[in-house]
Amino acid sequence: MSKVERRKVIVVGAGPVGLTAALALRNKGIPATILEADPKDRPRPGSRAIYLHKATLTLLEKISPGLGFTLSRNGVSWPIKRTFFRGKEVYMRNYGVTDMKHPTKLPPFTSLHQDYIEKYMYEACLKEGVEFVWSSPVKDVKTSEEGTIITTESGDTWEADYVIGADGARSVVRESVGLKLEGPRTADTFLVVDVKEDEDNPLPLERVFHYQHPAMGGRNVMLVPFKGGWRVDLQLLTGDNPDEFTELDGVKKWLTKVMDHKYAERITWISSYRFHQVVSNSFTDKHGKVLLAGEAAHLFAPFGARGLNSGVPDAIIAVKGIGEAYSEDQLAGKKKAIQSAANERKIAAEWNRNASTTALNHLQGDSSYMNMKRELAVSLTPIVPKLGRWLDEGPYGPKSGPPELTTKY
């Protein structure tokens, strides 16, 4: 038998950007309940995102004292990055003993997987009261000047103020409301495979980047670790066919020309996609009772991991913007106040978006131009060490953040 709730302000997903933005709600005083398609012990594939900026970690921390540092402290953080060029090194860095116990400071980044993520997200949302309704996938929102219907595949109701649409990159949320996600798709296809780690006998805690591996073919090869294990992305070249290095034989002939032969056995996940740069036409519905964070809002190449670490500041920013609603009297103050934040991470989703297309057209653009530069910075970076770096940083984009912007949490 269908019924009907009614709540102030809803979340759709329970991804970490949902999570996140229970988490908001409830410091700001607002109760908060997640509705969640999949079972409450739903299988997760892969590591997914798995690099939480320190940025991000000091906005977790700020709407949940000491997540920031419980992420941090069961992550980890390589000291050593190196980026190679056809087999030679162009450029290493040592950050020194990063301390992840520090109990004051936290680090530059953690990276772990994102079960981990989530799991201590969950357990600080239970801690803070946010009710969860599980298996309860969403049909269809509607939006109205007195606020929004959510009918979910049951046949339940639930009528709430606001709804925060965190359901991700084919948010049913977001179509229900009229709006689309615009840009183009890269033709490259991408491999993601995860690989437990040999805890007896580890790897050096290194990132490793190369530019045309010559064991490859020319692809580059990308890897990564996280918490307990290691991720490696590798790029296809035009021509290749994705079922031959994505079948698991075919990832374990590859995978042991970059890695010690014993890491084709401690396979975990296999991945291929090509990279949506997206950003939804509006982050409100026309109403203003609708915003929409994470992949529901945006989709990034992840170079620079973009993904998670922007979905986070949508989702407090749409508290935000939702606090301040809520202390407008008149209508049209409401509904500014909703406009100005999703304005807010457009913005910065657009900026994003920029950025990620400027660091693909860096890591696999085959102009004659960005050969000559690539070509050009190695032969000179034993003379100009910042051609090294320059080499390094560009399949991450620009480190510089968006514009400056006038709404601030």
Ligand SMILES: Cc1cc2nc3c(=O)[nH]c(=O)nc-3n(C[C@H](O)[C@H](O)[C@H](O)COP(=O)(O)OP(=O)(O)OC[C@H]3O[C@@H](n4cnc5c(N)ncnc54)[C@H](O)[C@@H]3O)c2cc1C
Second form
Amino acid sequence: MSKVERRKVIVVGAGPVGLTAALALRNKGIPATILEADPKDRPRPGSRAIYLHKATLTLLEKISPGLGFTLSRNGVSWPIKRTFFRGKEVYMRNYGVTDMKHPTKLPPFTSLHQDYIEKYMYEACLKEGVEFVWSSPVKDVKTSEEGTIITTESGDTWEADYVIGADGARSVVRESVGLKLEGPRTADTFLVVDVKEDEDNPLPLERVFHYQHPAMGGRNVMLVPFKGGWRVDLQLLTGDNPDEFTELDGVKKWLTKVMDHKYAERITWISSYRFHQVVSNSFTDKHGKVLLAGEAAHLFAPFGARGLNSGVPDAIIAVKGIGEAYSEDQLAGKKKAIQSAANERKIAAEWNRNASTTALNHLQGDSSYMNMKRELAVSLTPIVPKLGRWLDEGPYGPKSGPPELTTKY
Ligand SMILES: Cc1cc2nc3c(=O)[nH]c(=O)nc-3n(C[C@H](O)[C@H](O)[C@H](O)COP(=O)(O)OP(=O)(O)OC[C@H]3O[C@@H](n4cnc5c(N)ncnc54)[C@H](O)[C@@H]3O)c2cc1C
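Form predicted on its own done; form predicted in complex with the ligand now:
Then the entire complex follows, led off by the chain already shown.
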């Protein structure tokens, strides 16, 4: 028989953004319940968000003391980055080794598999008494001035004052309240392959970017270490047949041109993407009862690592908005608090989308202007070293972050 339950706030989705929202609610003393479609021990795909910026670690440490340091201790921070252009090194920087085992302050970034990020977040949630309802796909969300009503696939009903929609790219929450993602999709296909490190004989921890790798017929290749493995990104050329490169035999064939042969037997994940560059037309519904966060609200190409790194502040600011709404007596004040949280994160998402578009334009180099700029930079790097830095940083977009309207959480 279907049941009717009531909670103050419900988070939909137990991905990393939903887990962050739950931790932020607990940090404010608000009970947190997560409805998740999958069963508890579901497999999760690929390394995905391997790069967490210091700003993200700092936020997580604030809402869940110890979590930022746990993520840092369990990740790696590569000291060296290198950039090659057609096989010739045009930039190298050595930052020196960061102590990741006993950090006394949070490192500039940490790199670990998203599975582990979620595991440590989940453990923190259990400690904070977050309620998990697994195997409960949400089918519909209705809102009114009084609150929200969620219906799950099994016919159960959950009433709540507020809902945080952290149910990912195909968000049912977003669709139910009539919101939609807007924006383009990349024309080029990118391949993402994870390989397991050989712990007895590991490669040095270096992030390496190759423009027009000579062994790869001029395709761009990026190698990024994470704890226990490597992520290898390959950018296909227009006219390439993605199947040729994505089937296991095809991957083995090209991977051994850019890494030692042993890694062909260590492949753990293969995926191909044409990236979306989309932002929801609003981050809240017309009644100010639902807030979207993470991939439910936006999707970006991963160059510059703006996905989870912006999903975390989305979740935290959504909770801040809800906290402020609870402290208002009047409906108008409550709505204003939610609207202002939603606006803040929509502005940030638009900024992030522009930043990853800049990175993509640089990477794709398919305008004659960008090609000329890159060629010029390569030829002048020996006398103007900062051009090497431009070549190195270009594939990740601007280094600064979106405007921060909120200073206190
Ligand atoms: C190749 C690649 C590389 C990336 N690299 C980085 C990086 O280096 N750094 C970075 O910051 N980000 C990166 N990202 C992005 C990052 O992985 C995402 O931003 C992050 O996973 C989004 O988390 P989320 O919680 O919003 O969504 P998800 O992880 O998709 O979680 C959504 C959750 O909602 C659940 N759900 C879905 N529908 C329902 C429903 N109807 N009812 C209940 N539950 C539901 C799902 O089962 C899931 O558990 C990368 C992504 C890719 C693909």
